[in-house]
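Next up is one chain by itself, shown in structure tokens, the form predicted on its own.
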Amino acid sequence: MCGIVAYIGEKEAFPIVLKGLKRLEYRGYDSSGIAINNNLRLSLLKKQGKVAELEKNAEGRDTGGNVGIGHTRWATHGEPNDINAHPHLSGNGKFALVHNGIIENYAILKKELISRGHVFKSETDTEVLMHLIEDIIEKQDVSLFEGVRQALHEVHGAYAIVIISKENNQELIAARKSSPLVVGIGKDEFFVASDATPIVEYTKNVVYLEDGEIARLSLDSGLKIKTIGNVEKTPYIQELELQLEALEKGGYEHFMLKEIFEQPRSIMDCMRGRLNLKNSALLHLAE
């Protein structure tokens, strides 16, 4: 199952976003890759197998910038690769995506654009829906928003998506549809992630993404978000209960092994409540 973090504010966005992926890996992948609004450049690594050979790739590579993407892959479309990896860049470099899930009508679009000029690195249906947002784009002379907003509109299947630019490190644009996305607000910054374990250490507050919804997170003026029909709609801010202990391997090698010797626990929790173990009586059966 593949895996989104995002980030923008103040801090370097790079090690929260690597971080945030290796919270990640319990989903498992194939491939991971990071793209960092870098002084208005777009910084790209990409890297098949684990996180830590992305980690590994990126020594000495200036990773320096306020807003990133992160992305661990299982491969649907195409073979685990290190081009085929996410993020994908737009055709003219502007723009960076990353996507979970599976555009259906992938085929169509790609013979489309190829007849209007567009050329394809990758074998993904990521990248198409990449360059036909930067389609939209570029012959209606639309914001990134709206780019994507209309895109969406041509697209069959499940997604959640983020995507940045180079030309602003100020704002980062979210969406999604069959594939939850979760936004955290904290101070003067915002975390993106498919799940919230890797937002849970930086923030509380968190808005989830309802399907069809668009955000756009912007440094300037907040979080915004509309409906893929253009509505716009009002964020209603959740307090996450979870706990960052959870999500550690508390010791152990991997997490399936901390889930096994868990289960005492697990089980004293189910049934807690339920249990006198001073008489020995079942409670509440009702329920």
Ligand code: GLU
The other form holds:
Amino acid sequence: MCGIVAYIGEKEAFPIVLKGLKRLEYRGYDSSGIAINNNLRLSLLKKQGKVAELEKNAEGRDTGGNVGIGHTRWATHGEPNDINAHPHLSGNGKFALVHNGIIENYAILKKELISRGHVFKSETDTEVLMHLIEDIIEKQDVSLFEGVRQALHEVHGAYAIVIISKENNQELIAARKSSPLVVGIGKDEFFVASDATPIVEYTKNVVYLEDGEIARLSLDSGLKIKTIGNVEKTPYIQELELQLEALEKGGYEHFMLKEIFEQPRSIMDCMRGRLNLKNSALLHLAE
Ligand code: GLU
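Got the form predicted on its own; could you also share the form predicted in complex with the ligand?
Time for the whole complex; same chain goes first.
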């Protein structure tokens, strides 16, 4: 299960999402991709290999737009290649989805969707979920939020997902089950990521989504959360304690080198308040 980053606000989404993906590189991955709502068009960039490859590929392309989603993939369904990399588009090209995790019943859902005329480009379980959401929205004429909610009722497995729409650059939809997702709340902007590392330099105010929750992050109406069972929840905003310096390499060439040189300080931090260094006394036994 790998990395997700998303942004919606007044700034350019692409550089924020790209930087966020770099912050998540420590989790390991085999490919990466970004989708941006660029003036009510979805522009999509996906590449096997490092995020640096994706960045190189973006050179000279129009990556403008205020809403974006990004992903680093650790392949579970389908080999690591450009086509299987996320984001995945719906058949009608209106939605783009990133997903961490596994859709366990994807094969049966895929068969059913193929029998209803859906055509798949990738081998992933993720694309099946995207088509299922699209199918529900088209058939029932419901909102993206409601389409996601109903689709997740039919899905077994683990997921953290974020979806954007081509026709609406004012909202992002995110949901999770058994795979973490955190929402960062800035001034007139939102961030979503699979951990707080891509968010901490922009805002300290975060909401950790609970299992089985769906969030709508809207520039017009703020953050709304519901459960998959359609119960409204009040977002619980927490303050992040993570410091940006803790994420950087601190001038060392590698994170491992940084960690080795940090050991004396880490031990001091652990012992602080428990040891009196002046007279070598133990202040508290393990608490
Ligand atoms: N199951 C999805 C895939 O194979 C997502 C894997 C991940 O968590 O990166 O594409």
